[in-house]
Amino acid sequence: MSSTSHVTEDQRSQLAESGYTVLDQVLDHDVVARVLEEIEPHFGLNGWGRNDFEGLRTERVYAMLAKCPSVAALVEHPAVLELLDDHLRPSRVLAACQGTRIHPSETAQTLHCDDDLPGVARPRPPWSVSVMWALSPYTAANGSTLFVPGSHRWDSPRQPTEQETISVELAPGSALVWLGGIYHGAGPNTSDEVRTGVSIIYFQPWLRQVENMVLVVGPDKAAQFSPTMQRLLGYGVIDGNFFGHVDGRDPIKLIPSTLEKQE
(Lines of atoms letter the chains of each structure in order from A and count residues from 1; the text may use other names and numbers.)
(Lines give C-alpha, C1' and ligand atoms only; values in the text may rest on other atoms or scores of the structure.)
Protein backbone atom coordinates (compact mmCIF):
# COMPACT_ATOMS: atom_id res chain seq x y z
CA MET A 1 0.00 0.00 0.00
CA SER A 2 1.26 3.47 -0.84
CA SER A 3 2.74 5.52 1.98
CA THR A 4 0.27 8.28 1.04
CA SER A 5 -2.77 6.01 1.53
CA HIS A 6 -5.49 7.26 3.84
CA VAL A 7 -6.84 3.78 4.64
CA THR A 8 -5.31 0.63 6.11
CA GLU A 9 -5.28 -2.87 4.68
CA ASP A 10 -7.44 -3.95 7.64
CA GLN A 11 -10.08 -1.39 6.67
CA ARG A 12 -9.98 -2.51 3.03
CA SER A 13 -10.29 -6.16 4.08
CA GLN A 14 -13.11 -5.51 6.52
CA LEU A 15 -15.10 -3.63 3.88
CA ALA A 16 -14.66 -6.46 1.35
CA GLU A 17 -15.27 -9.35 3.76
CA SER A 18 -17.70 -8.01 6.35
CA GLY A 19 -19.35 -5.43 4.08
CA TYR A 20 -18.56 -2.37 6.23
CA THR A 21 -15.69 -0.52 7.91
CA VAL A 22 -15.11 2.61 10.00
CA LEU A 23 -12.82 5.56 9.25
CA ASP A 24 -12.37 6.85 12.79
CA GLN A 25 -12.34 10.63 13.34
CA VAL A 26 -10.85 11.47 9.93
CA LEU A 27 -12.54 14.89 9.71
CA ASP A 28 -11.02 17.94 11.37
CA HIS A 29 -13.17 19.57 14.05
CA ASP A 30 -13.46 22.77 12.03
CA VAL A 31 -14.91 20.85 9.05
CA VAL A 32 -17.52 19.21 11.28
CA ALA A 33 -18.38 22.62 12.78
CA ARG A 34 -18.67 24.27 9.35
CA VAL A 35 -21.00 21.56 7.98
CA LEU A 36 -23.15 21.73 11.12
CA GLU A 37 -23.36 25.52 10.83
CA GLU A 38 -24.50 25.32 7.21
CA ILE A 39 -26.98 22.50 7.67
CA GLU A 40 -28.61 23.68 10.91
CA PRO A 41 -30.97 26.28 9.34
CA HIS A 42 -32.41 23.59 7.04
CA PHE A 43 -33.53 21.25 9.79
CA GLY A 44 -37.10 21.84 10.83
CA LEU A 45 -38.23 23.22 7.46
CA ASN A 46 -39.75 20.06 6.00
CA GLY A 47 -41.11 18.30 9.08
CA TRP A 48 -40.83 14.58 9.74
CA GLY A 49 -40.32 11.76 7.26
CA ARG A 50 -43.29 10.66 5.19
CA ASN A 51 -43.31 7.02 6.34
CA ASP A 52 -41.63 4.56 8.71
CA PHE A 53 -38.70 4.09 6.33
CA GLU A 54 -37.89 7.81 6.12
CA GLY A 55 -38.66 8.00 9.83
CA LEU A 56 -41.66 9.56 11.54
CA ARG A 57 -39.28 11.08 14.10
CA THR A 58 -36.50 11.82 11.60
CA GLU A 59 -35.68 15.06 9.77
CA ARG A 60 -33.93 14.94 6.40
CA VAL A 61 -32.25 17.66 4.35
CA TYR A 62 -32.10 16.77 0.64
CA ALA A 63 -30.10 18.51 -2.13
CA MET A 64 -27.30 19.08 0.36
CA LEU A 65 -24.66 20.35 -2.06
CA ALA A 66 -26.95 23.15 -3.23
CA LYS A 67 -27.73 24.17 0.36
CA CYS A 68 -24.52 23.30 2.24
CA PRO A 69 -21.54 23.40 -0.18
CA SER A 70 -19.04 22.62 2.60
CA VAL A 71 -20.32 19.03 2.53
CA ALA A 72 -18.15 18.58 -0.57
CA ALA A 73 -15.24 17.96 1.83
CA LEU A 74 -17.07 14.82 2.95
CA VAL A 75 -18.16 13.69 -0.51
CA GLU A 76 -14.62 13.83 -1.95
CA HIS A 77 -12.73 12.87 1.20
CA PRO A 78 -9.54 11.08 0.03
CA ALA A 79 -10.01 8.06 2.31
CA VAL A 80 -13.50 7.48 0.96
CA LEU A 81 -12.34 7.87 -2.64
CA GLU A 82 -9.65 5.23 -2.04
CA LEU A 83 -12.25 2.75 -0.83
CA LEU A 84 -14.48 3.56 -3.82
CA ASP A 85 -11.57 2.66 -6.10
CA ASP A 86 -11.74 -0.92 -4.79
CA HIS A 87 -15.41 -1.44 -5.66
CA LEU A 88 -16.73 1.09 -8.22
CA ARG A 89 -15.65 2.24 -11.67
CA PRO A 90 -13.51 5.39 -11.85
CA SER A 91 -16.44 7.37 -13.31
CA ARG A 92 -18.74 6.52 -10.38
CA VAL A 93 -21.39 9.11 -9.56
CA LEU A 94 -22.83 10.63 -6.43
CA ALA A 95 -26.27 9.06 -6.06
CA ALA A 96 -27.53 10.74 -2.89
CA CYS A 97 -26.35 13.25 -0.30
CA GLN A 98 -28.62 14.18 2.57
CA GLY A 99 -28.53 15.40 6.13
CA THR A 100 -30.25 13.25 8.76
CA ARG A 101 -31.35 14.00 12.29
CA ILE A 102 -32.93 11.20 14.32
CA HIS A 103 -34.95 12.31 17.32
CA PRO A 104 -35.85 10.47 20.54
CA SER A 105 -38.56 7.79 20.21
CA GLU A 106 -37.68 7.04 16.57
CA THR A 107 -38.21 3.34 15.82
CA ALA A 108 -35.78 1.01 14.05
CA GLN A 109 -35.64 1.27 10.27
CA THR A 110 -36.45 -1.82 8.23
CA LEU A 111 -33.30 -3.79 7.37
CA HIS A 112 -32.55 -3.25 3.70
CA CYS A 113 -29.84 -3.04 1.02
CA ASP A 114 -29.03 0.17 -0.82
CA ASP A 115 -28.69 -1.22 -4.33
CA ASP A 116 -31.01 -4.22 -4.60
CA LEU A 117 -33.20 -4.26 -7.71
CA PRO A 118 -36.16 -6.59 -8.27
CA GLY A 119 -35.28 -9.66 -10.31
CA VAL A 120 -31.51 -9.35 -9.86
CA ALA A 121 -30.00 -12.36 -8.12
CA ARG A 122 -27.59 -12.17 -5.17
CA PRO A 123 -24.73 -12.32 -4.46
CA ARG A 124 -23.14 -10.01 -7.02
CA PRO A 125 -20.47 -7.31 -7.20
CA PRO A 126 -21.53 -4.06 -5.46
CA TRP A 127 -23.38 -1.47 -7.47
CA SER A 128 -23.05 1.13 -4.73
CA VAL A 129 -21.00 2.20 -1.73
CA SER A 130 -22.57 4.22 1.10
CA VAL A 131 -21.05 6.46 3.75
CA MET A 132 -22.58 7.78 6.96
CA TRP A 133 -20.64 10.73 8.40
CA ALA A 134 -21.22 11.34 12.11
CA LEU A 135 -21.64 15.00 13.04
CA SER A 136 -22.59 14.03 16.61
CA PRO A 137 -21.93 10.88 18.67
CA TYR A 138 -23.57 7.76 17.25
CA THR A 139 -24.43 5.24 19.95
CA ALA A 140 -26.57 2.13 20.25
CA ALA A 141 -28.97 4.13 22.44
CA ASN A 142 -29.52 7.01 19.99
CA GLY A 143 -30.00 4.85 16.92
CA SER A 144 -26.61 4.23 15.34
CA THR A 145 -26.65 2.10 12.19
CA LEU A 146 -27.33 -1.63 12.53
CA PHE A 147 -25.55 -4.11 10.24
CA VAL A 148 -25.71 -7.81 9.46
CA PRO A 149 -21.99 -8.50 8.84
CA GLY A 150 -21.24 -10.52 5.71
CA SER A 151 -24.82 -10.37 4.42
CA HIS A 152 -23.63 -8.83 1.14
CA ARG A 153 -22.46 -12.36 0.25
CA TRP A 154 -25.83 -14.03 0.90
CA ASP A 155 -27.95 -15.74 -1.75
CA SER A 156 -31.23 -14.12 -2.76
CA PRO A 157 -33.70 -16.15 -0.62
CA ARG A 158 -32.00 -15.51 2.71
CA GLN A 159 -33.45 -12.72 4.86
CA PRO A 160 -31.89 -11.05 7.92
CA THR A 161 -33.20 -11.17 11.47
CA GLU A 162 -32.88 -8.62 14.25
CA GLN A 163 -30.78 -11.10 16.25
CA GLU A 164 -28.10 -11.06 13.53
CA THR A 165 -27.53 -7.29 13.71
CA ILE A 166 -24.73 -5.37 15.38
CA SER A 167 -24.69 -1.64 16.23
CA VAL A 168 -21.68 0.38 15.07
CA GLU A 169 -20.87 3.38 17.27
CA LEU A 170 -19.11 6.46 15.88
CA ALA A 171 -17.38 9.53 17.26
CA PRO A 172 -18.05 12.89 15.53
CA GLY A 173 -15.91 13.26 12.42
CA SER A 174 -15.95 9.51 11.71
CA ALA A 175 -17.26 7.79 8.58
CA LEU A 176 -19.07 4.47 8.42
CA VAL A 177 -18.57 2.94 4.95
CA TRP A 178 -20.53 -0.03 3.59
CA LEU A 179 -21.20 -1.93 0.38
CA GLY A 180 -24.61 -1.67 -1.25
CA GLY A 181 -25.46 -5.33 -0.78
CA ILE A 182 -25.19 -5.50 3.03
CA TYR A 183 -28.36 -5.54 5.10
CA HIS A 184 -28.53 -2.54 7.43
CA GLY A 185 -30.85 0.08 8.90
CA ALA A 186 -30.94 2.90 11.42
CA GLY A 187 -31.44 1.66 14.97
CA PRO A 188 -34.16 2.88 17.35
CA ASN A 189 -33.45 6.06 19.31
CA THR A 190 -34.24 5.11 22.90
CA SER A 191 -32.21 8.01 24.33
CA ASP A 192 -33.16 11.61 25.10
CA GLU A 193 -30.75 13.06 22.51
CA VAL A 194 -30.74 13.60 18.75
CA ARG A 195 -28.09 12.22 16.43
CA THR A 196 -27.05 14.18 13.35
CA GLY A 197 -25.13 13.04 10.30
CA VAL A 198 -24.69 13.16 6.55
CA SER A 199 -25.68 10.14 4.47
CA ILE A 200 -23.96 9.72 1.10
CA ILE A 201 -24.35 7.04 -1.59
CA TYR A 202 -22.13 6.52 -4.63
CA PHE A 203 -23.29 4.45 -7.64
CA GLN A 204 -21.68 2.70 -10.54
CA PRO A 205 -21.91 5.25 -13.40
CA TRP A 206 -24.50 3.28 -15.37
CA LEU A 207 -27.02 3.19 -12.48
CA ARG A 208 -29.46 6.11 -12.28
CA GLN A 209 -28.84 8.43 -9.33
CA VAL A 210 -31.30 8.63 -6.43
CA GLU A 211 -31.05 12.44 -6.51
CA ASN A 212 -30.78 14.05 -9.96
CA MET A 213 -27.54 15.86 -9.14
CA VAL A 214 -27.11 17.85 -12.37
CA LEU A 215 -30.49 19.50 -11.63
CA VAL A 216 -29.75 19.90 -7.92
CA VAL A 217 -26.41 21.55 -8.78
CA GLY A 218 -26.59 23.20 -12.22
CA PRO A 219 -23.51 24.10 -14.28
CA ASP A 220 -23.10 27.58 -12.75
CA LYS A 221 -23.25 26.23 -9.19
CA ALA A 222 -21.06 23.27 -10.10
CA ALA A 223 -18.28 25.72 -11.03
CA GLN A 224 -17.58 26.30 -7.32
CA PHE A 225 -16.59 22.66 -6.81
CA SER A 226 -13.48 20.72 -7.77
CA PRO A 227 -13.31 18.65 -11.01
CA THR A 228 -13.56 15.52 -8.85
CA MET A 229 -16.82 16.78 -7.35
CA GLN A 230 -18.13 17.88 -10.74
CA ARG A 231 -17.67 14.39 -12.18
CA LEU A 232 -19.22 12.80 -9.09
CA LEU A 233 -22.25 15.03 -9.63
CA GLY A 234 -22.62 13.52 -13.11
CA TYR A 235 -20.76 15.98 -15.32
CA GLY A 236 -18.85 13.28 -17.15
CA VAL A 237 -19.06 10.19 -19.32
CA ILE A 238 -18.61 6.56 -18.28
CA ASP A 239 -14.96 5.52 -18.39
CA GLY A 240 -14.30 3.20 -21.31
CA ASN A 241 -17.09 4.62 -23.49
CA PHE A 242 -18.91 7.89 -24.20
CA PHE A 243 -22.23 7.19 -22.47
CA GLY A 244 -23.60 10.39 -20.95
CA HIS A 245 -22.33 12.90 -23.53
CA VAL A 246 -24.18 16.12 -24.37
CA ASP A 247 -24.27 16.96 -28.08
CA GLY A 248 -21.12 14.95 -28.61
CA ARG A 249 -19.21 16.66 -25.78
CA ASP A 250 -18.10 15.70 -22.30
CA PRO A 251 -20.70 17.38 -19.99
CA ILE A 252 -17.96 18.82 -17.80
CA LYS A 253 -17.31 21.29 -20.64
CA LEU A 254 -20.72 22.85 -19.91
CA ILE A 255 -19.42 24.16 -16.57
CA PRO A 256 -18.15 27.74 -16.84
CA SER A 257 -14.43 28.03 -16.21
CA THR A 258 -12.94 30.45 -13.71
CA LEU A 259 -11.69 32.60 -16.59
CA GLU A 260 -15.13 32.76 -18.21
CA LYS A 261 -16.71 33.85 -14.92
CA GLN A 262 -14.20 36.69 -14.59
CA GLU A 263 -14.84 38.06 -18.07
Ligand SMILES: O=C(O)CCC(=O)C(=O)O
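Take the two forms, find the largest set of C-alpha atoms that superpose within 1.5 Å, and that set is the rigid core. Residue numbers count along the first chain shown, from 1. Owing to the predicted nature of the structure, the values given are computational and were not obtained by experimental measurement. Compared with the form predicted in complex with this ligand:
- Among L207, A141, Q25, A72, the residue lying at the hinge where one rigid part turns against the other between these two forms is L207.
- Comparing forms between these two forms, one finds the smaller rigid domain rotated against the larger by 180 degrees.
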Given for the second form:
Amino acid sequence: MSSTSHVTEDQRSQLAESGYTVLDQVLDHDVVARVLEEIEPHFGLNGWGRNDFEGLRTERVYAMLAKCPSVAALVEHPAVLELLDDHLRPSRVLAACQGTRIHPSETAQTLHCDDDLPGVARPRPPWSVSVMWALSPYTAANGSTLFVPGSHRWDSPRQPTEQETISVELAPGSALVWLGGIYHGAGPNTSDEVRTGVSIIYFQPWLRQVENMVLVVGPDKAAQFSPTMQRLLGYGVIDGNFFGHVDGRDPIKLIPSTLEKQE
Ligand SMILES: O=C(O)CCC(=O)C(=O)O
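So that was the form predicted on its own. Now I'd like the form predicted in complex with this ligand, please.
Entire complex below, previous chain first.
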Protein backbone atom coordinates (compact mmCIF):
# COMPACT_ATOMS: atom_id res chain seq x y z
CA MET A 1 0.00 0.00 0.00
CA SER A 2 1.49 3.40 -0.90
CA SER A 3 1.52 6.11 1.75
CA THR A 4 -1.38 7.89 0.04
CA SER A 5 -3.44 4.83 -0.80
CA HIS A 6 -6.17 3.29 1.36
CA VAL A 7 -6.32 0.05 -0.63
CA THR A 8 -3.72 -2.54 -1.62
CA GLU A 9 -2.81 -3.59 -5.14
CA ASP A 10 -4.17 -7.06 -4.28
CA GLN A 11 -7.56 -5.59 -3.40
CA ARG A 12 -7.66 -3.58 -6.62
CA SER A 13 -6.70 -6.55 -8.77
CA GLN A 14 -9.11 -8.90 -6.94
CA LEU A 15 -11.95 -6.46 -7.66
CA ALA A 16 -11.00 -6.23 -11.33
CA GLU A 17 -10.27 -9.95 -11.84
CA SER A 18 -12.68 -11.74 -9.51
CA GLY A 19 -15.33 -9.00 -9.45
CA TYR A 20 -15.29 -8.47 -5.66
CA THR A 21 -12.93 -7.65 -2.79
CA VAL A 22 -13.03 -7.10 0.98
CA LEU A 23 -11.91 -4.11 3.03
CA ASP A 24 -11.34 -5.84 6.34
CA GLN A 25 -12.39 -3.93 9.52
CA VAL A 26 -11.70 -0.47 8.15
CA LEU A 27 -14.36 1.31 10.23
CA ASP A 28 -13.69 2.42 13.79
CA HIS A 29 -15.93 0.76 16.38
CA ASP A 30 -17.51 4.09 17.30
CA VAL A 31 -18.59 4.68 13.68
CA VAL A 32 -20.25 1.25 13.57
CA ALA A 33 -21.90 1.97 16.93
CA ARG A 34 -23.20 5.37 15.76
CA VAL A 35 -24.72 4.02 12.57
CA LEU A 36 -26.33 1.16 14.50
CA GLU A 37 -27.72 3.59 17.07
CA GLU A 38 -29.26 5.76 14.34
CA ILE A 39 -30.70 2.91 12.29
CA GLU A 40 -32.04 0.77 15.13
CA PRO A 41 -35.29 2.75 15.68
CA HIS A 42 -36.13 2.36 11.98
CA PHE A 43 -36.03 -1.42 12.00
CA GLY A 44 -39.43 -2.80 12.85
CA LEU A 45 -41.30 0.15 11.26
CA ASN A 46 -41.80 -1.14 7.72
CA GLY A 47 -42.27 -4.86 8.20
CA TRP A 48 -40.88 -7.55 5.93
CA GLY A 49 -39.84 -7.23 2.30
CA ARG A 50 -42.77 -7.34 -0.14
CA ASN A 51 -41.44 -10.15 -2.32
CA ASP A 52 -38.83 -12.86 -2.40
CA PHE A 53 -36.18 -10.48 -3.75
CA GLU A 54 -36.60 -7.86 -1.00
CA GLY A 55 -36.78 -10.86 1.31
CA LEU A 56 -39.85 -12.10 3.16
CA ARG A 57 -37.76 -12.39 6.37
CA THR A 58 -35.64 -9.29 5.63
CA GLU A 59 -36.16 -5.72 6.85
CA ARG A 60 -34.93 -2.79 4.76
CA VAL A 61 -34.48 0.83 5.82
CA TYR A 62 -34.63 2.92 2.66
CA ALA A 63 -33.82 6.66 2.39
CA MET A 64 -31.07 6.01 4.91
CA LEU A 65 -29.18 9.27 4.37
CA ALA A 66 -32.28 11.20 5.41
CA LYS A 67 -32.75 9.04 8.51
CA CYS A 68 -29.22 8.13 9.64
CA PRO A 69 -26.80 10.89 8.57
CA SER A 70 -23.77 9.17 10.09
CA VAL A 71 -23.93 6.68 7.20
CA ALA A 72 -22.21 9.40 5.12
CA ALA A 73 -18.90 8.18 6.61
CA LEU A 74 -19.52 4.84 4.86
CA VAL A 75 -20.71 6.36 1.57
CA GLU A 76 -17.61 8.54 1.24
CA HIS A 77 -15.10 6.20 2.85
CA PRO A 78 -11.72 6.94 1.20
CA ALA A 79 -10.91 3.28 0.46
CA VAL A 80 -14.23 2.84 -1.32
CA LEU A 81 -13.81 6.06 -3.31
CA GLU A 82 -10.40 4.86 -4.40
CA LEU A 83 -11.81 1.58 -5.68
CA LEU A 84 -14.60 3.46 -7.46
CA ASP A 85 -11.94 5.47 -9.30
CA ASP A 86 -10.83 2.29 -11.07
CA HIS A 87 -14.29 1.49 -12.46
CA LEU A 88 -16.58 4.54 -12.50
CA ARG A 89 -16.14 8.04 -13.83
CA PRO A 90 -15.27 10.72 -11.23
CA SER A 91 -18.76 12.24 -11.23
CA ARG A 92 -20.42 8.90 -10.34
CA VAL A 93 -23.68 9.17 -8.44
CA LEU A 94 -25.06 7.48 -5.39
CA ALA A 95 -27.81 5.16 -6.62
CA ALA A 96 -28.95 3.50 -3.37
CA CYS A 97 -28.15 3.47 0.33
CA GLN A 98 -30.20 1.20 2.55
CA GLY A 99 -29.99 -0.64 5.81
CA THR A 100 -30.71 -4.37 5.65
CA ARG A 101 -31.41 -6.85 8.40
CA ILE A 102 -31.74 -10.51 7.48
CA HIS A 103 -33.60 -12.57 10.06
CA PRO A 104 -33.40 -16.29 10.89
CA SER A 105 -35.10 -18.59 8.35
CA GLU A 106 -34.65 -16.15 5.44
CA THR A 107 -34.00 -18.10 2.25
CA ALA A 108 -31.23 -17.38 -0.30
CA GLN A 109 -31.85 -14.42 -2.58
CA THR A 110 -31.94 -15.12 -6.32
CA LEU A 111 -28.47 -14.70 -7.83
CA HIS A 112 -28.45 -11.49 -9.86
CA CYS A 113 -26.25 -8.65 -11.22
CA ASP A 114 -26.82 -5.13 -9.98
CA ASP A 115 -26.39 -3.48 -13.39
CA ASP A 116 -28.19 -6.06 -15.52
CA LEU A 117 -31.55 -4.30 -15.67
CA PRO A 118 -31.42 -2.60 -19.06
CA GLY A 119 -30.83 -6.00 -20.71
CA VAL A 120 -27.77 -4.91 -22.70
CA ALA A 121 -25.50 -7.75 -23.83
CA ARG A 122 -22.61 -8.80 -21.59
CA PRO A 123 -19.72 -8.72 -21.00
CA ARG A 124 -19.26 -4.97 -20.81
CA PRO A 125 -17.62 -2.47 -18.44
CA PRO A 126 -19.50 -2.09 -15.13
CA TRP A 127 -22.24 0.49 -14.87
CA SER A 128 -22.28 0.20 -11.10
CA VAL A 129 -20.18 -0.68 -8.09
CA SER A 130 -21.82 -1.95 -4.89
CA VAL A 131 -20.64 -2.00 -1.30
CA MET A 132 -22.01 -4.01 1.61
CA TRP A 133 -20.90 -2.72 5.01
CA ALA A 134 -21.17 -5.23 7.86
CA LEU A 135 -22.55 -3.78 11.10
CA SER A 136 -22.74 -7.27 12.62
CA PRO A 137 -20.75 -10.42 11.84
CA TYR A 138 -21.58 -11.83 8.40
CA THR A 139 -21.23 -15.62 8.48
CA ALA A 140 -22.11 -18.39 6.08
CA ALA A 141 -24.77 -19.44 8.63
CA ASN A 142 -26.48 -16.04 8.97
CA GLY A 143 -26.57 -15.17 5.27
CA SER A 144 -23.24 -13.66 4.21
CA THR A 145 -23.29 -12.64 0.56
CA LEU A 146 -22.82 -15.38 -2.05
CA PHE A 147 -20.70 -14.63 -5.12
CA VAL A 148 -19.82 -16.35 -8.36
CA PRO A 149 -16.20 -15.18 -8.75
CA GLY A 150 -15.32 -13.97 -12.24
CA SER A 151 -18.93 -14.02 -13.47
CA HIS A 152 -18.72 -10.31 -14.37
CA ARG A 153 -16.77 -11.49 -17.43
CA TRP A 154 -19.41 -13.96 -18.61
CA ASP A 155 -21.40 -13.43 -21.78
CA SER A 156 -25.16 -12.94 -21.76
CA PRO A 157 -26.60 -16.47 -22.06
CA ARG A 158 -24.57 -18.02 -19.23
CA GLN A 159 -26.51 -18.33 -15.97
CA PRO A 160 -25.00 -19.05 -12.53
CA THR A 161 -25.69 -22.13 -10.41
CA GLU A 162 -25.67 -22.43 -6.64
CA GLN A 163 -22.71 -24.83 -6.86
CA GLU A 164 -20.55 -22.04 -8.35
CA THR A 165 -21.05 -19.68 -5.40
CA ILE A 166 -18.73 -18.88 -2.54
CA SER A 167 -19.82 -17.25 0.72
CA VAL A 168 -17.80 -14.19 1.78
CA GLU A 169 -17.76 -13.75 5.56
CA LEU A 170 -17.17 -10.34 7.15
CA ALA A 171 -16.29 -8.96 10.56
CA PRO A 172 -18.21 -5.85 11.72
CA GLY A 173 -16.75 -2.66 10.24
CA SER A 174 -15.70 -4.44 7.03
CA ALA A 175 -16.87 -3.69 3.51
CA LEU A 176 -17.46 -6.03 0.63
CA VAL A 177 -17.07 -4.24 -2.71
CA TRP A 178 -18.25 -5.72 -6.01
CA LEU A 179 -18.70 -4.80 -9.66
CA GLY A 180 -22.19 -4.45 -11.13
CA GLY A 181 -21.76 -7.40 -13.48
CA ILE A 182 -20.95 -10.12 -10.91
CA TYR A 183 -23.63 -12.67 -9.99
CA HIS A 184 -24.34 -12.55 -6.27
CA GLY A 185 -27.13 -12.62 -3.70
CA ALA A 186 -27.71 -12.71 0.04
CA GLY A 187 -27.21 -16.21 1.44
CA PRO A 188 -29.84 -18.08 3.49
CA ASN A 189 -29.98 -17.36 7.22
CA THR A 190 -29.96 -20.79 8.86
CA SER A 191 -28.77 -19.40 12.21
CA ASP A 192 -30.71 -17.95 15.13
CA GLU A 193 -29.16 -14.48 14.79
CA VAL A 194 -29.82 -11.45 12.57
CA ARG A 195 -27.36 -10.13 9.97
CA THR A 196 -27.31 -6.32 9.89
CA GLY A 197 -25.57 -4.09 7.36
CA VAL A 198 -25.72 -1.18 4.96
CA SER A 199 -25.94 -1.74 1.23
CA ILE A 200 -24.75 1.04 -1.09
CA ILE A 201 -24.72 1.26 -4.90
CA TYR A 202 -22.87 3.82 -7.03
CA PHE A 203 -23.73 4.35 -10.71
CA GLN A 204 -21.88 5.75 -13.69
CA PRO A 205 -22.85 9.45 -13.94
CA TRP A 206 -24.60 9.04 -17.28
CA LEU A 207 -27.26 6.76 -15.78
CA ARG A 208 -29.40 9.79 -15.04
CA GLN A 209 -31.47 12.56 -16.60
CA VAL A 210 -29.69 15.48 -18.30
CA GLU A 211 -31.93 17.93 -16.42
CA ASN A 212 -32.83 16.86 -12.91
CA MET A 213 -36.55 17.11 -13.61
CA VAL A 214 -37.91 16.28 -10.18
CA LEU A 215 -35.94 19.23 -8.77
CA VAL A 216 -36.83 21.49 -11.72
CA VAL A 217 -40.50 20.62 -11.20
CA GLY A 218 -41.00 19.73 -7.53
CA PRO A 219 -44.02 17.74 -6.33
CA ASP A 220 -46.25 20.83 -5.80
CA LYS A 221 -45.61 22.17 -9.32
CA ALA A 222 -45.89 18.68 -10.81
CA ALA A 223 -49.49 18.53 -9.54
CA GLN A 224 -50.59 20.77 -12.47
CA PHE A 225 -49.51 18.14 -15.03
CA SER A 226 -51.11 14.95 -16.25
CA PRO A 227 -49.97 11.56 -14.86
CA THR A 228 -48.25 10.94 -18.23
CA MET A 229 -46.28 14.16 -17.82
CA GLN A 230 -45.49 13.36 -14.18
CA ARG A 231 -44.06 9.98 -15.18
CA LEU A 232 -41.98 11.65 -17.92
CA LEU A 233 -40.53 14.02 -15.32
CA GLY A 234 -39.36 11.03 -13.31
CA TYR A 235 -42.19 10.61 -10.80
CA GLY A 236 -42.38 6.90 -11.31
CA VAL A 237 -40.62 3.60 -10.81
CA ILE A 238 -39.41 0.95 -13.20
CA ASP A 239 -38.61 -2.71 -12.93
CA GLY A 240 -40.81 -4.17 -10.26
CA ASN A 241 -41.58 -0.91 -8.45
CA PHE A 242 -37.95 -0.41 -7.60
CA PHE A 243 -35.75 1.93 -9.66
CA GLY A 244 -36.72 5.50 -8.84
CA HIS A 245 -38.41 4.75 -5.51
CA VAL A 246 -38.46 7.18 -2.58
CA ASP A 247 -38.23 5.43 0.77
CA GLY A 248 -39.54 2.26 -0.85
CA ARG A 249 -42.55 3.98 -2.47
CA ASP A 250 -43.50 5.29 -5.91
CA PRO A 251 -42.57 9.04 -5.92
CA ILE A 252 -45.81 9.89 -7.72
CA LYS A 253 -47.40 9.52 -4.28
CA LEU A 254 -45.50 12.67 -3.21
CA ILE A 255 -47.46 14.81 -5.68
CA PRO A 256 -50.48 16.44 -4.02
CA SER A 257 -53.84 15.18 -5.31
CA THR A 258 -52.13 12.54 -7.38
CA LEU A 259 -54.62 9.85 -6.47
CA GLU A 260 -57.54 11.68 -8.20
CA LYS A 261 -55.43 12.15 -11.34
CA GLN A 262 -54.14 8.59 -11.75
CA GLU A 263 -54.74 7.22 -15.25
O1 LIG B 1 -27.60 -8.70 1.30
C2 LIG B 1 -26.73 -9.15 0.54
O3 LIG B 1 -25.81 -9.86 0.94
C4 LIG B 1 -26.81 -8.84 -0.93
C5 LIG B 1 -28.03 -8.03 -1.24
C6 LIG B 1 -28.28 -7.78 -2.69
O7 LIG B 1 -27.54 -8.15 -3.54
C8 LIG B 1 -29.51 -7.05 -3.06
O9 LIG B 1 -30.39 -6.83 -2.20
O10 LIG B 1 -29.63 -6.71 -4.24
